[in-house]
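Here we start with a single chain on its own, the form predicted alone, put down as structure tokens.
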Amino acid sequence: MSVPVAPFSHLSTLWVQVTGTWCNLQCVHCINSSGPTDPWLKSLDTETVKRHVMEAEALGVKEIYFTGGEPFLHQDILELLACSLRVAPSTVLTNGTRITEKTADALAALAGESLYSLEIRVSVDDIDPEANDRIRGKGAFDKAIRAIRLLHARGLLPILTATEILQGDGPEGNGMYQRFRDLLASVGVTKPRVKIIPVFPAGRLAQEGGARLTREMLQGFDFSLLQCTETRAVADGGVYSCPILAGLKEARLSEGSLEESFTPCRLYHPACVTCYQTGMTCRNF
């Protein structure tokens, strides 16, 4: 059977891989598998990412987003955030738990100086504290919500984000989105944001097998649902199809320039399947 492919029309959107796979926590559900000790994929060095910034405003990109693993263990996020908003909107995914009041006030500097926006992901995966650290970690949840609470008092709206782990079906028909939505309310946000994403068959939670993308499914599909037809990440190795796959070899589109990257990538994976169902971006919405 061959393997479909996804057209690609323009960069809308750049991901960075800043840390790699390499984080403080170790989450029963992360897609790539991160974790403190002996990361698989590398952390990028500053040139590195400066580079992949320069090159993506040349390329007409419009948002940049930053991840990992966890991007605040990077020893230079702030200069790289600072590169990246004199280029276009920029978001940091994180799991709240570095983020002190110096680091609170670092970012909102940041943001008031910059003419695009800084938006900060945290990540909570449930409103229980026991039930949350269970599967991130202890402690995790109270220093996210600590993280949120910082951010919120200098004016920085948090958006958090949750996985539907064992959820069933669906942010609607659980009532998790509005879940999520009063635990902020309760911690003093303003204006609560939240963005559930599904679960994606691939790292801790992959499996041998599963469900692939054929051509027949993909007749008359519109392929501009999909992420990578406008998406590249940036990671240790190259330039790869979507932050999902990214470091993985088989999505891996170039090993140089953005640009090269810019041909029909491999519906795969598994992931792809989950995208194609559910219309699922990585993106703040």
The other form holds:
Amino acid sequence: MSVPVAPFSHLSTLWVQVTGTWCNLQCVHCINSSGPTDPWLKSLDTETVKRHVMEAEALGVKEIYFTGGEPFLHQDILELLACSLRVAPSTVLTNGTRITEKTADALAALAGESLYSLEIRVSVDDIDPEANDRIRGKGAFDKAIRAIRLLHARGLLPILTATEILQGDGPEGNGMYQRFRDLLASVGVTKPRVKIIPVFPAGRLAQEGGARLTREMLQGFDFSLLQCTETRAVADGGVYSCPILAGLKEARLSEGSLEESFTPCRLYHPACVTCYQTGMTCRNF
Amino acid sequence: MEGEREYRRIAVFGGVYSNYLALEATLEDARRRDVEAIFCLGDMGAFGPHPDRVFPPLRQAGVLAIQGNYDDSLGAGKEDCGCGYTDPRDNFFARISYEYTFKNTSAENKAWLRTLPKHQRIRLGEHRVLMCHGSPRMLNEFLWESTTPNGLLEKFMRDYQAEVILCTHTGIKWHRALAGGRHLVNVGAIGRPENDGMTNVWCAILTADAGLQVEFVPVHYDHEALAREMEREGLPSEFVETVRTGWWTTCLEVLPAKERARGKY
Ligand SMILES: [Fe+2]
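Moving on from the form predicted alone, please list the structure of the form predicted together with the partner chain.
Zooming out: every chain and molecule, the one shown earlier first.
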């Protein structure tokens, strides 16, 4: 049966898979199987990222996101953020482990100088340190909370980002959401911001023979609910349909040019079912 | 672009949010300022009490209005306000507000909302002006000052052939001048104070002379009277607090970092 496609509307968000799948943690639910050894997807070099940022600006991009892997492992991450913030509001998705006082100071300086907002999203998966660390690795909780405190102290208003791996309560519930807000309040965060994302059948949670979208399922469906109609991700090897599938050959739309990737994309992956069912977006809000 | 009305000086506001007392104060203020026309960028209902009370003043003053997401939803009988929130706490309060407004807006006023266009084009002197609610491409797109890149504005002005774009939807005013005498003006809202600890709301006066002059005018109204009516109507105390203090207590999660940092909550 033929694979359904999503039309492309406009470029709202550009994702930059800046460190590929290179990460100092190795979370059990990682959507792209990132880890410290032998990353299957390479980092992007500084010049390549800058070229994409400039191209995105000319195409009217609205927001730029940095992800990986762990973006703060990239040697030029601060320079890249400075470049990105001259063009558009920018967000970094991080595990927080590498955010020292010095890094937090540098981020605060970047945010202060920019016309556009800088957002830092710090990943935590449970309010219980031990449960969190079973998923994310020993010490991950404490380091993430330390990062959140350092950022908060500098007025940066980090967004705690959690997946539903341990305590999801579905689209209608908000017990999990409230628990994370309470956690933030308990460590002194006065403007608690929480973003919850579903777990994807991708990366370390990929399963053989997972369900796929069909043309029948998409009859009459509002495609604007799918983020791949207005997002693109750059990663080693080219431009891909979305941040979740970045780096996968089947999701590649162009070998380098952003504008060439403005074509319909194939909804071939089991992760596409999750977006279809939840209407989720990887954007901040 | 033949046939667009040309003006020299206009008043523009958005986000009435059922605040008929602020609306009356705004219209009175605009009349004193020698404007040729008054424009409203949509969202007549939401948040405040007695939604039907904003329609008579809007019609009597001959306000030229376009549809906001609220007007689109009420007019079409949609299930939610289409505000574009994703956060559970934002959506919780948005639902309360929409249910109250839907229930208390007459069929006649809903029908009137259906007749409103989604865009309005005029000329202000030499400038081609495009008015929209959220953004030119989307009724409920948020154009905050800290999340609207110049590159995107350049694209909008190219794609929609306008030198001046006017919008609202976020509830916080801002203005950015681009090279070549081009402007983006988010006129803010008259229905709710703008999260700065002040109880007044804001309206914009635009004047074409040598270039384009953009002036934001603070509008003071009897906010205490509004707060008491909201209490009598059983609207959430969080909404009432915002009217009395000028600080947002709800629909906060959609704020970008810079705008959020300026507020109390
Ligand atoms: Fe709106």
